[in-house]
Each structure stands twice: as C-alpha cells, then as structure tokens.
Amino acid sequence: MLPDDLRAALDQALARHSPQELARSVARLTERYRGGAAGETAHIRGQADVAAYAAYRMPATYEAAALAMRHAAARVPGFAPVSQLDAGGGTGAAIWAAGATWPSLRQVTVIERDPQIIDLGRRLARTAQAAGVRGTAWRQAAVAAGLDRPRADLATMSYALGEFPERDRPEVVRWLARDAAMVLVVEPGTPAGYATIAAARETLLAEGLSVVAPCPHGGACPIEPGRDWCHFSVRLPRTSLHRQVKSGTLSFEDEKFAYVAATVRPAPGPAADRVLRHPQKRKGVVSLRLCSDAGDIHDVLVSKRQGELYRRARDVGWGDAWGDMLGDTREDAGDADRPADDAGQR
C-alpha cells in the first residue's frame, strides 16, 4: 500500500485531469512506449501525460522499490543512511520507500531530465511526512557517468538503467557506486531486466562491494541465461481511478521486477536462502525452490509432519528469506534452473 501522504498526494494532483483524459493519456503513452522508442518517459508530452504516467506507474516502482530495499535492509541491519541519491527519479517513487524503510534519511537529492516530472514530484515530495522527502533537492539533468554528483549513503536507480545503451551501462553503474555506502538498482522482471541486473551485479562485485539481496552469495548467478531469469513480485491495490486509467476491472495489480543491492561492507552474519518461485503447495507438503550461500539452486520439500516447519513454510512467500537447515528435505531439482511450469509464476 501507498502511504497516506503520498497517496493523498497523489489523488490531489490527479484531481487536476479528468479520470477520461487520464486514460487517453495512459493509452498514449502505452502505444507510444511499445512503438520502440527506449524508457517509461520517453514520450510524455505535457502535464496530463506526467499525471497519467505517474497515476500508472508509481504506485508499481514505490512497492517494487519498498520489498527490494526491506530485504536489504533485513541483511544490514546496522545501516542507517542518511543521504540518497536518486538517479533518474521520475516523480520520486524511490524516495518515499526509503523514507518509508529508512527514517535516518535527511538529505535527498534527485536527479531527472525532464522539467514537467521533476515539477510534479516536488509537489508530491512537500506534501512527505519524511523530513528527507519533504527536503529533497531536484536537480535536472540526464544522468551520464561524468555528471558531478552529490556524495549519498545510499545510491538508488530504478527502472531506469535498462534505458542506457548496453555499452554505457557498467559505466553508469560505477558512476552511482562511487562514495556510496549502498547502492540499489531495480528493473522491470522481465528477461530482459534481469540481464541489465545480472550485469549491473558483476560491475558491483568487480567494484568490490558485497551483494547483500536477493542474492545470498557473492558467486556467479547459477541461472542460466535464456532458460530461466531471476525476478520478483509484489501485488498492489487499484485504486477506482487508477482501475478507470489502466482499463483495468481487477482490484489488484502485480508488479514483477529485478533488483540487486550491494554495499561497500559485507553484510554480518551468514545469508539464509532465497525463495525464488512462489511455493507449491500440495495436500500436506510444500515444494519450494531456492538459491542458497553455496551458490546453487535447489528444491526442497517440506512436509505436514515437521510440524512447526511446515507451518513456516505454509507462510513464506515468493522472494522471502528461508533461512532453515532443511538437511535431507532437498529433492533432486533435476535441471533446476529451468522454467517452472506454473504460468502464474511469470
């Protein structure tokens, strides 16, 4: 769920255009982006287009960017940033989750190449019950790696890595890297998205920071490319306005997206697994897939007779931490980087 204050927010700033305009400017923007052209704001053309392009999209990047930061943060429990740097931060999604996941947070700083975005997201940050929000500072300027940047504990880029030339990408990572204490990258779940997030890992680890989420080790991805991607889910809430914008009839939503989180410090203490798949759950047993610190993937069952386990593991979800020794529970996951079957998975 939004927080209060940005949704109401977000709903004041809506109330500007019409639910109807809003929609038009939704299926614009949706032909415009699927007719080729390269990033979620390549194609936004005035203020209902920046009204129609946060309404259907920042719900989406806020809870994406919360349960990737929540993880993080579960890893380093100590770390209590106090400045951000938010590269390529549309109308600020980010910002709020890390005011909502670290109230250390007092020194904000955005940037953002397109005025209309950046007007809007001030007028949604003012509003912030977070000291750090209220205060961010909006810069406009298109991120490259030789732009001067603010030092921040905490370097943060959503959905917005995968826009670069694949060429300029690991640059771009090393250039949010620098001085900073985490760095947070989130991309679309899709294959695509994962590849830029798989890349963007390698730069960090060669950079020498520690992977601390999803990942639970710091060797290669045991995926293989092309058969399988690592990604994530979240479900969200429609609104009545934002179902009447996206056309939408059902109540909720689900956002599928990549992330990797490093520091310039390991994290204490040893990393649990990390459900990869939704579990499959059966007449008294439970199947989950996971990637553990030994840097492999692997199937484990989990049956109605180890009581207390059972129960937990009738309750972990898709991209949790589990972080039990299951001993003999493995099952032989066969290819276990392979698809899972379950469409609903996707």
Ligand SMILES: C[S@@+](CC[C@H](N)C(=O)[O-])C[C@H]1O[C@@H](n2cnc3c(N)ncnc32)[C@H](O)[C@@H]1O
The other form holds:
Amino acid sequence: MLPDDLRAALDQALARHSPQELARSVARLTERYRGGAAGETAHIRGQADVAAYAAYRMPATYEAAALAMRHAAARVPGFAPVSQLDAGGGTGAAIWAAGATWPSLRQVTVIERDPQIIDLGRRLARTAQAAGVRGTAWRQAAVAAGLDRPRADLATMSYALGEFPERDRPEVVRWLARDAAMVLVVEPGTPAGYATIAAARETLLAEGLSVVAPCPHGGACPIEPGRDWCHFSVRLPRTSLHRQVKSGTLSFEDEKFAYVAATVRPAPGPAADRVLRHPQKRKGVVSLRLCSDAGDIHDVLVSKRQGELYRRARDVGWGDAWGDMLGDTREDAGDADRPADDAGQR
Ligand SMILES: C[S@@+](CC[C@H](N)C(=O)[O-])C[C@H]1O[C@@H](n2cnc3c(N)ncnc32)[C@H](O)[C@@H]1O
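Structure of the form predicted in complex with the named molecule, given the form predicted alone:
Everything in the complex follows now, all chains and molecules, and the chain you saw is the first one.
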C-alpha cells in the first residue's frame, strides 16, 4: 500500500489533469517503454507525460523499490543510513521507499535530468512525513561517470539504469557505488531487466562489494541466461484513477521487478535461502524453489507432517528469505514434482 502522505500528494498533483489527458499520455509512454532503452530521446516528454508517469508507474516503482529495500534491510539489520543519493530519481519513488524503510535518512539528493520531472517530484516530496524526503535536494543533471556527486550511505537507481546505453552501465554503476555503504539497483522484472541487474551485480562484485539481496551468495548466478530470469513480484491496489488511465478493470496489479543490493561490508551471519517463485501449494505439501548460499537452485517439499515448518512454508512468499529451520528436512523435489509450468510468474 502506498503510504497515505504519498497517496494524498499524488491525488493533489494529478487533479490538475483530466483522466483522458493522462490516459493518452499513458498510451504513448507504454509504447515508448516497449520500444526499449531511451538513449538520446527521453521517454517522458512534457507535463502530461510526467503526471501520467506518476499516476501509472510511480505507485508500482515505489512498491518494487520498497520491497527490495525491506529485503536488503532484513539482511543488514544494523544499517541506519543518514544520506541517500538517488540517480535517475524521476518523481522520487525510491526516496519515498527509502524514507519508509530507513527513517534514519536525513540528507537526500535526487539527480534527475528532466526539470519537469523534478518539478513534480519536488511538489510531491514537500508534504512527506519523512524528514529526509521532505528536505530532498533536487539536482538537475545528466548522470555520467564523471559527474560530481555527494557522498551517500545509500545509493539507489530505480528503473533508470536500463535507460543508459549498455556500454555505459558498468561505469555508471561504479560511479553510483563510489563511497556508498549500500547500493541498490532495481529494474523491471523482464529478461532485459534481469540482464541489466545481473551485469550490475557483476560490476559491484568486481568492485569488492558483497551482495546482500536477493542472492544468498556472491558466486556466479545459477540462472541460465535465455532460459529463465530472476525476478520478484509485488501486488498493489489500483485506484480508480489508475484504472482509468490504464484502461484496466482489475482492482490490483502485480509489478514484476529484478534487483540487487550490495554493501561494502559483508552482511553478518549466513544468508537464508531466497524463494524464487510463488510457492506451489498442493494438498498437505508446499513446494519451494530456492536459491541457496551454496550458489545453486533447488526445490524443497515441505509436508504437513513437518508441523511448524509446514506452517511457515504456507506463509512464505515469492522473494522471501527461507532458512535457519530447514536442518535435515530438505527433500529434493525432482523434476517429476515440479509444476509443469509456472506461467504468469516467469
Ligand atoms: C523510468 S524513470 C524511473 C524514475 C524513478 N527512479 C522511479 O523508480 O520511478 C527513469 C528516469 O531516469 C531519468 N534519466 C534517464 N537517463 C538519465 C540520465 N542520464 N541522467 C539523469 N536522469 C536520467 C529519466 O528522466 C527518468 O526520470
């Protein structure tokens, strides 16, 4: 759920535009984003596009960033960042998400190239309850490897790295990671988004950072490129305006995203396994596909006979951590027990 202050700020800002105007912009934006990386020409052009982006994408990018941050925070419980740099920050989804995850944040900087986007982001942030979000410094600049930047405990890029030409991404990631205690990059949960994240993960590891989420290990990603992609999902309610501008009827949508969070200092203790897709629930049995700290992917079956473990398995969700209590209860599910397909999730 979007926090009330962000919801109210969005409602107020979007009231300036008719649903029809926003819907037209949404259609254009969708077309452009489907076309791929933005390159020289920005996808979001003009005030109606900016408002449309805030109406139809910001709630989803907020929820994706917030869930990725919760996973990272759970892995590094003592992390209490004071400063954040958000590059390609748009209307500020990742600063709102960080403000909700780490109330310690006080010095927040967004670097964004588009002045109209900054204008809306600034208006939204003005009424935020989180002091860090409210006091955000909005800086208009094109992110590039040579750009000067403030030091920040937390450095984020949410749905922005993929807009850079592929050849520039490693140096942008190195630039982002400079002096940061934690780096978080979020992308759409598509094969292309996962490829962007996988490459960013390689760059961060080569820079000596430790991956803290979603991967429970710092080895090679066990996912075979081209056959599968690591991504997660978060469900968010749609407002009636949202339904109008997206011409949809469902009261919710599932935002698929991929992400990586890495820290300069290794996270304490061993990492729990990560649930890689929706748990498959059959009568008396839950099947979990897990990425483990050994760097492999395997399935486990948890049956009703396993009491407390089974109750936990029924509650665990796609993307959650799973571990500690497994002990010798692992059973190899084998191919025969795998659901024939996981359509809609992969
Ligand atoms: C898809 S939006 C994501 C916005 C926001 N981070 C979010 O999660 O909702 C991508 C943003 O990156 C910005 N952007 C793209 N290339 C940029 C660059 N080289 N420097 C600064 N901002 C850039 C765009 O203007 C746009 O606001």
